Each structure stands twice: as C-alpha cells, then as structure tokens.
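This document starts with one chain, in the form predicted on its own, laid out as structure tokens.
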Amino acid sequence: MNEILLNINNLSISSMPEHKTLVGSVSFSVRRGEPFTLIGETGCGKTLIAQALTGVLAKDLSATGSIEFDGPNLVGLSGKERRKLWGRRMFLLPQEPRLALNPTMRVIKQVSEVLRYLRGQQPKNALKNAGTLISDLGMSSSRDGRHYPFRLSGGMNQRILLAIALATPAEFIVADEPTKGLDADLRDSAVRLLQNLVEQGKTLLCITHDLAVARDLGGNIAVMYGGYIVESGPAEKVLDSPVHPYTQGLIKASPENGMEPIPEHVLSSMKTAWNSSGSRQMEACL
C-alpha cells in the first residue's frame, strides 16, 4: 500500500469576523499515486478545502487544524512559502479553465513555458515537447496549439490545463469540478484524462458533485454535507453500500437513478443535529 502524501486533520474553515463555521473538523488522507474524490452538492465546502490546501483562501476566511503535505503542516505557512509549492509539488485545475489561462498568449506557448521554467528545458525543446503533450491529448498542436484561449472551447482549454499539469513536475493534482458543464461524451473524456494523470504517477484529489465521476476514478472518496464529511471509504463500497442516510439519498437523487429527491426528514434531522452538537452533528444522524 502506498504511503500517505496528504493528511488533513481536523481542518476547520471560518469566515471572519463572524466566526461562522463553513467547514468543520474535516479529516482524511490521500495516498501517493492514488485518486481521492470529495463529493457533495454545491456549497458543501469542497472547494474551500482545495483553496485551504493550495493556499488561495480568501482573506476574510481562516483555517485551523492541520494540512500535512508530505510531512510539513501547510496551515500557517506564509504566502511566499506556499508559492514555492505551486507547479513544483502541487497543481490546481480550477473550475473555469479559460480564466486560468493567459488570454494574451497562444496556448502552446503557455505549456512550453512550464517546461522551460520548471523543468529547465531549452526553448526549442520545450516548444516541441509542449506540442507532443497537446497532441497526446487529442488536439492538433499545429492548429489548436497556435490559438489563444478565447478561440478554443471549454473542453479544449481544459485539455490545455491538463497538458500543463503533465508538464509540471508537480506530483499532486487538485481538480476542482473537472466535468462541470460538459456533456456525457466530454465528461467521459475528461475522466479518462484524469485517469491518465494517475497512470503517469500523479496523485489526484478530485472535487465533484458527479457520482459517476467518483465511481469511474475509483480509489477512496469522502461524501460532504454542510461543511462536514458524513461518510468515507473505498469508492465502490461507499457507492454500492452507503451507510449514511444522506449518502443513500444522494445516490438515489442521481440522474441514473431517477433523480429521486432526498427525503426532507433526512435533511431536517441533519440540520437539527448540526445546530445542537456542533462538529459532531453528522454522527448523530446515523
């Protein structure tokens, strides 16, 4: 079994100065070279965890607990120290690929710059290798690679970001809603690309509301509701034999299962437990 690369322990995220808890006492571990998926509905706190991990939390938010990445605790590190990890040890695939790319540069140039500055390749070799990465992801390096981001579709821009992820020496990839807004064919293609990252030796933390993505990626998953993890374990076990009422309801509410609404008594009981017992509210729902 692979060693643990990321260990998050009792991570809480609060808004300041209200001290309102947005993520409460979250704990999970990600093993090197394996996928891990955080799943839950919009607004449950998944992206906040990714932001705390990568060091891009908004200034009016604060994080407590520990985020141990290959040993050291990232919580409390300065922005300068965090930035040393970007691209070199970890890489974030954001929800909006086009906004993450430089609109004034051709995309092949953006991939080649990563190879130049993070891997030390000479400009000519970097450009050639960037073209190879783009071609390997099903795009034309000579045609698509010469475009600016605004000339490409959302799916193409996503592939360019995946090419950059492969170009970096970063071993840990955080993918935030990588299939958001994609049709079924593009969703399947995006999942295959994420699987390719893992096959290339990368460690993947995927954030999604799509149960099918979690199942296809495999590995371990954690289900979130209202800022807390309600259930976690191997993807196949959790999705085939869920224990928590919310996980059961989430699975029944998926399109492939008829989009049956989660029973109101399940949601109301969780809210009641949340109000009465703080960070232990989800345990009370079992």
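Quick caveat: nothing in here was measured; it's all calculated off a predicted structure. Heads up, when I say rigid core I mean the largest set of C-alphas that superpose within 1.5 Å between the two forms. Positions refer to the first chain, counted from 1. Compared with the form predicted together with its partner chain:
In the core-superposed comparison between these two forms, the C-alpha atom of residue 146 has shifted by at least 2 angstroms. Annotation: Cα of residue 98 displaced by at least 2 Å between these two forms, core superposition.
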Given for the second form:
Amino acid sequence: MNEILLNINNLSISSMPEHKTLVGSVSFSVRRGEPFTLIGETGCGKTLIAQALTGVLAKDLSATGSIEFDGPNLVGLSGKERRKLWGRRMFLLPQEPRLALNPTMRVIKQVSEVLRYLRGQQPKNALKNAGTLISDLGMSSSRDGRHYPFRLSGGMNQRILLAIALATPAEFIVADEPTKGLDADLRDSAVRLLQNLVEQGKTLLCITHDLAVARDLGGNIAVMYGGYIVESGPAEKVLDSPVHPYTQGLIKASPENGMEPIPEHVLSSMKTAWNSSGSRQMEACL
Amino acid sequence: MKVMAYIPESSRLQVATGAFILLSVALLSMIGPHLTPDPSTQNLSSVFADPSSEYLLGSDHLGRSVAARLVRGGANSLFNTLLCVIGSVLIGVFLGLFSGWYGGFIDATIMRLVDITMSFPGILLALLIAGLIGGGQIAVVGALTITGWPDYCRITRAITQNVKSRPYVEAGVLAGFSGRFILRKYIFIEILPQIAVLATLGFGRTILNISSLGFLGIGLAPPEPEWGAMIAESLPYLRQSPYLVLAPAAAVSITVFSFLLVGQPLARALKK
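Complement to the form predicted on its own: the form predicted together with its partner chain:
Once more the chain from above appears, this time first in line as the rest of the complex follows.
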C-alpha cells in the first residue's frame, strides 16, 4: 500500500475569463492515516484547494497541475468519475452542521441511510450500527438519535456529521473550517472528534484559520498566504520555530500571542517577490 | 388529526364541512348505484314522473330514474376526475423533478412544453383533442390529463430548485448519494404537501371541466350517465321539469364548492 494517499503537485486555480490566478502552484502531500492541516487567513485559497480536490469548483474556475489521489490524477476528471469517489473514497465534512443535515429526517436515520446506501447494509443492521456510531461519539442513540436536527445543539449535530463520516467507507476526509463559529470549549471537543477520525484509520485534511486547531491535531501543516504555501512541515516545528516571516507574523497575530498585526513590510516584501517572479496573486489578500 | 393542526382555527369548520360533503358525495357515488334501479332502463309510460318512492327524484324524458342516473353519473364523473388528477400529478411531478434537478437543456425543453400547453385554455385543448380522437372516456381523461399537468410540473420544479440548493442536499450529493436517491428521499417529501393541496383544488376544476365536456357531448357514450351530459339532455325540458337540470347542476356545484372549502384554507396555510 502506498504510504502517500494524496499528492498535490503544482496545483494552480485561476478564474476563467480573466485568467486571474487565485491559487498559484501549490504542492504538498498527505500521508495515509495522518492528519494534514492547511492554515491561512480568509481568502488565501485554502477552501479552493478543498473544492478542487473534491471536484466542486465553481464553473468559472479552472484547475491545472495534478492532484494524485491514491494514484490517478483528479484534475480534469469527469463528473461521473467524481461521483464514484464521493462518499466511497473521500468525504467532505460540511461546514455548517445544522444546515448540512436533512431537517425532515431523524438523525439516526440519516446515519443509517449512509450505511445502507454506501455499504449495502440491511435496514435493521444499518439502524443498529448507526446507533453504535452515535453512542460511540458520546450521545444517546435512543434519545438524541431519535431527534430531528433542529432539536440538537450545534455540537451534537457536528457529532452526527462525524458519525456519518465514520459510517462512509471513505478513507479520506476533508474538513473545511470544522471549528467555524464554535467557542473555545466546543472547538476543543471538535478537534478531539477529528482526532477520533484519524484514530479510526481515516486520513484527514483539515482546513482552518485557527492555529490552535492545527497545533492540537498535529501531523503536517502548510501555511498559505495569497494563494501560495509559504511554509510547511510538521505542526510543532512550524508553529514553535517558524522560519518564514509571514508565519512568524501569523503566530504573533493570534489572540493568545497579543494579536499583533502582521507587519506591513512582511506582506509588501512578499508582494514584490511574487510580482518580480511574474505571478499574480489574489486581490483579497493583498 | 395531524392535518388539522396546520389549519387556522377560524377555517377548521369550513374544512370539516367541505370534507364531510365530499365524503358523503363519494360514499353516495360508491354505494348508490347498488341501491337504485338500472340508470339506463327506459320506461316510456312514466316520463317526467314526479318524485315518488319509485323515482326518488322523478324520471326524465325517457322515463329513467334521475336518482339512479345522478349517483351513477357521480361515480363516473368522480372516477374520471380521479384518473385525470392522478395522471396529471404523475406526469407533472415526474417532469418537474427532472426539470428542476437536472436543469439546462432538459429544463428548458420541459418548460417550453409547459408554456405551450399553458398557452391554450385547458378546455379548448381538451375539446380539440377529444374532437380529434373522438369522444369517450379515454379521450376526455387523456385530454384533461394533458392539459392538467403543467401546474404540478411548475410547482414541483420550483420546489426542487429551491431544495436542491440547500446545504444538506449538497452534502448528500458529496456523501455519494445518487440523484435518484436524493430526489426520492430529500426532495419528494418537500413536494408532497404542496402537490396534495394543489390536487385538491385541481379536483374541483377537473370535475367542472369534465362536466363541461359532458355538456358539450364529448364524454361517455350515452346512455351511460354523467353530470354534464344529464344537464345537456334535460335542458330542453327546463320549463316543464326544472329539477331535471337542477339536480345534476346542484351536484356539480356542491362537489366543486366542497373541494374549494377544503382546498383554499390548506393552500393559505401552506403559503405562510
């Protein structure tokens, strides 16, 4: 078995008619069974990478380069072939737990449905297994499972989504901003749930702007800015002894380190460096 | 009653009355034909008889029992209406789901089809179709089904498009569910109540249309009774025996009215 599950090579994403580069030649690889965190501020292109990976890029964006997922290249794959991967090989953990669950169905049913549909389990078994998954995540399958999503709290709904992620046969989970809108307490429990996914043998690509999440998850991280990866490596190394001035600035800018703004000269020097190399970056960041 | 919870208190009595009348009409149409004499038997020695124990509502110009013809006609009209509504709903929902879900060329084609069908007044198109393939049950039901489906199709498409863009449907697609599975489990359930209400109102309209076609002579072949046809047959004797016209006319009015009684508050409740 190949140790590297996902290998992204020179991935660029640009908007179609204007040919404006939004993500410029990003390369990184994710090892099987390990978490990988993409970190960066809003608008740096991290979500675009997740979208290119799962194949839900907006129609007017185009990706070039290669995304090798367990061998074959995903860039330019047809919709039909993509659908074979969804849920079966990779799973995108949705951002908003409450909106991502079907409001017309009891949550245990939604978990069991995945087991039935994607794993071909019999209805009775699927319901039983769904109950096990839910109770493994610290909820009562007989009480909470019988509720509709609106009856559960955001954190509980997120656990249901994780139960669904665990129910799918997918080995690769993409979590886009899993801690968005959660307070510190819930964030910690969300991170623990993500660690749980990794412990169950899933490979995790986590996309976040929260340094604490990256630190707690461990594994490798890549720091992005303006559509480029500025620094990458093991989480502890990058976060404890950052080399790139932007990463240093980002760490100082986090609330626990005094929220010091990233120095203007760091940003402008990156800008000139990129401009002289002939590439164009995202306007949102610069 | 779970349904009643959705209806505002002020219109519950209205809905209950409508439902009661409808149930009675349906029951009469189902049981009536077994209790009354054969509706086609003529007795030329007792034409235009007054209501009596033998002829509950009197007899018509051929000495046939009006009561028997009324219940049998009701059974025919209601059954044909049911066929029309079921047909229209099936076609409309099916095409609407396709149209809303797949979009693009399929959507454009189906919507143009809807436009074309809706640009004709329903009854006119029905007349044309019935005129082309001749009268009879198949012609009437077919014609009204063909003119009836666009409403259901449009509402189904609108809801499908709306639900399709909700995050949980997108999440479902990304979780690997097929389009057919999502249409069945996620979208159909949202369409059902709207369609049910629309069909209730459509029922009334279709009865009216079927009666109109019957009145114009494009319905079931005589002597099989039908409300619209009964009115047409008895019209020449309106002065002499007005109840011959009034009985079927009242039956049509009451039935259509009760469908409105039930349907309108439901439609209003759904709009909120």
